[in-house]
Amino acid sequence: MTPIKYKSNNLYIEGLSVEKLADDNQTPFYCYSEKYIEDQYQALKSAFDMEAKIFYSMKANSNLSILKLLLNKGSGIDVVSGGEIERALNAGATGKDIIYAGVGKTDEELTYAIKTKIHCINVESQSELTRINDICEKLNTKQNISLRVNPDVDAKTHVKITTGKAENKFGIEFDYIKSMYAIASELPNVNIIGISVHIGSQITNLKPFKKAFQIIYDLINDLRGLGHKIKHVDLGGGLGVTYSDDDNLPTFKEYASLIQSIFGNLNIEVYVEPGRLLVANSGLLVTRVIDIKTTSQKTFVIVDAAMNDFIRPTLYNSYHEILPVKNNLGTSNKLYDIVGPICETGDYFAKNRNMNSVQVGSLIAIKSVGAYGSVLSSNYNSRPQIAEIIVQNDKYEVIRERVEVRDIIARERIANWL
């Protein structure tokens, strides 16, 4: 069930009136329904007949009050850097919660993983392989690793969110997995226990998915008949989640159902490491309109957010519903272009799209950004970092305070020399 929906022309997220947090908090901020993302992690996890261990992929949204919702559900989390790594231990996850994935892991976060005693490294080169093992022998212990295949499988997904073709940086390629496990298994400071693969985001056809774990299946035998102990297989995320009412995606329990099929009799751990899926539409961007210019050409709303809060739709052309925060103007027949004070003509949330009046004041909310929105946000402009807040039924906290220009400015000097 949705948590964002109008009661009487009036938008709630959960209990609350998103017109009452924009009155209680500056726009543009972000917000975030707890029950969704609470109910959306028990979906995928009930959804398996079969014992799944749950891997939030923390890039998606790493703050510390989501990382800490999911954490107390159950879930371990997924990291890609040793910033990843300190949130997630500031959250309240120990070291067997954490995986660590990523193509480029330096020394020192490397350092900080082993100390941390994490549950596993993803591997993806011979090069970062050995430097593990010489990190470890430093520090007299010994590390969980598995290795991160390339399928060199198309997961018909955006181009820059693909990661399981040979073309991609991610991951040792198929025809090396075999002798890579040989090198690893030959390494005193390092134990395998694992095989990972991970091809893409925003997958929305379990065809690419039945491919690329059916290759990994066989490759699973392969390197039990050789005498290497896979005790789990790590399938990474990708399952795409529904930004439109056109989308028309599997479903949970079909993706599980798939995971099952193949390997179900392998007696293995499975791991999943969703991240979009939990969040994205958990969340709201609320912003408010500074100005409505008409041209020979367009109509633009002009909103006091921008593309350095939120920058998907400049960077994947992706589409975002918007909605009036008060629907109380009646329709338009107009096609507007939302966009943001910026100068630069990729600071846009929507092109030619029908939506409901609105006036200059008048809030609107962006919808389905709880996934890469805050996180890939920035200061471009000299613009302040906006707000976070989580909502829980009728109530809401503020889970990052709003970073202001004074404080931004506070962190630069100006050369003595100048």
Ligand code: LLP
Given for the second form:
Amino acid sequence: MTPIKYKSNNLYIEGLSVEKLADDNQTPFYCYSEKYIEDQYQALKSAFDMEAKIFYSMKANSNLSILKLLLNKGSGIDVVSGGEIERALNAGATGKDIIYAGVGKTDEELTYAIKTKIHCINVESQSELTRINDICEKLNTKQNISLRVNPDVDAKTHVKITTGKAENKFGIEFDYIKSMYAIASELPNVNIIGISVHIGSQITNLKPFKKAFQIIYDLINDLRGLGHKIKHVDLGGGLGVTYSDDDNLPTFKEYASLIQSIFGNLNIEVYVEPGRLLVANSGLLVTRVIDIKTTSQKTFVIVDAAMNDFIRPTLYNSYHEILPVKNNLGTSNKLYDIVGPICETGDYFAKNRNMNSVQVGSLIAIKSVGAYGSVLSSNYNSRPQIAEIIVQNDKYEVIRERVEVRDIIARERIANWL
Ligand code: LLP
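Can you give me the structure for the form predicted in complex with this ligand, which would complement the form predicted on its own we have just seen?
Below, the chain from earlier opens the complete complex, with every other chain and molecule after it.
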């Protein structure tokens, strides 16, 4: 259920008016519904009739509060860097809650992961495997690992978020996977416990999942036949979310049933690593109209958020619904280009968008920004890092303070010789 609704033409997130949030907090800012995230977690968990462990893929939104609320629900965390391990621990995770994927893990990061005694490292190359073994030997310990397979399956999603084709940098090439398991089984300081796969993100049809999962199913049987202990299968994340009313996505139940139908009789633990699914539709980016500029061809609504705050539309050509916070100016026959102030033509949130009327000073809300929103932001054009807010019914708390430009500048130095 969406937590974002109009009540008498005023936009609400849960029980809190967005206008009230903007009265108290400088725009632009992100705000997230706590209940939505909890409900998504619960809905996914209960879609499975079998035991399936959820490891939230924190790259989607790594704010400590988001991590904490999911940890409280019993979620594990999927990380991709030493920094994400540090964040997860700061949010209250322990090593056993964490699995670590990622195509380039430095020795420093691996050492940190191993010392943290994380549950599993998903290994992506032979050299990584050897490095893990060597680090463990020095530390006189053993590390649980799985190998990430590249199944060469096209996820039929945006090219920049496709990860399971042979040409992609991710995972171990299918033809080498059995020999890699053989090599791993000879290494004294690694302990093979599973297998992992992740074919891409914002996948809107179950077919690519089915194809990949069947390949993995056969592989597990073969590997077990060869004597390897495969206790879990980590199926990655990637199930898409609804960005517009026209989107038609598989339900959690359909996704879970597919997984069950393939792995249900294997006597294996199933892990999933959803990111977007749990958080995307929890959030709004709230921004204020600075100016409206009409040219012979266009009406540009220029807002105080920009591509540095939210880059998905220009990076992935993604669609995000945009709503006036006060829906009191009636319909408009104009097609708006909603753009930010940054000096790049790619700085836009929507093009040729039909939206109810807004004027200079109006607040507008960009929807479905809870995943891959704030985490992808930058300080381009010397813009501040904007605040993040969590909403629980009619109360809220700032969960990341705005970082002002003066604080960003304070970390810079003019070289002595200048
Ligand atoms: N597991 C692994 C190994 C991943 O690489 C990813 C995402 C996930 C899980 C979570 O995928 P999700 O359930 O969120 O689809 N910035 C892009 C998405 C990048 C996804 C990267 N990997 C976007 O805004 O669409």
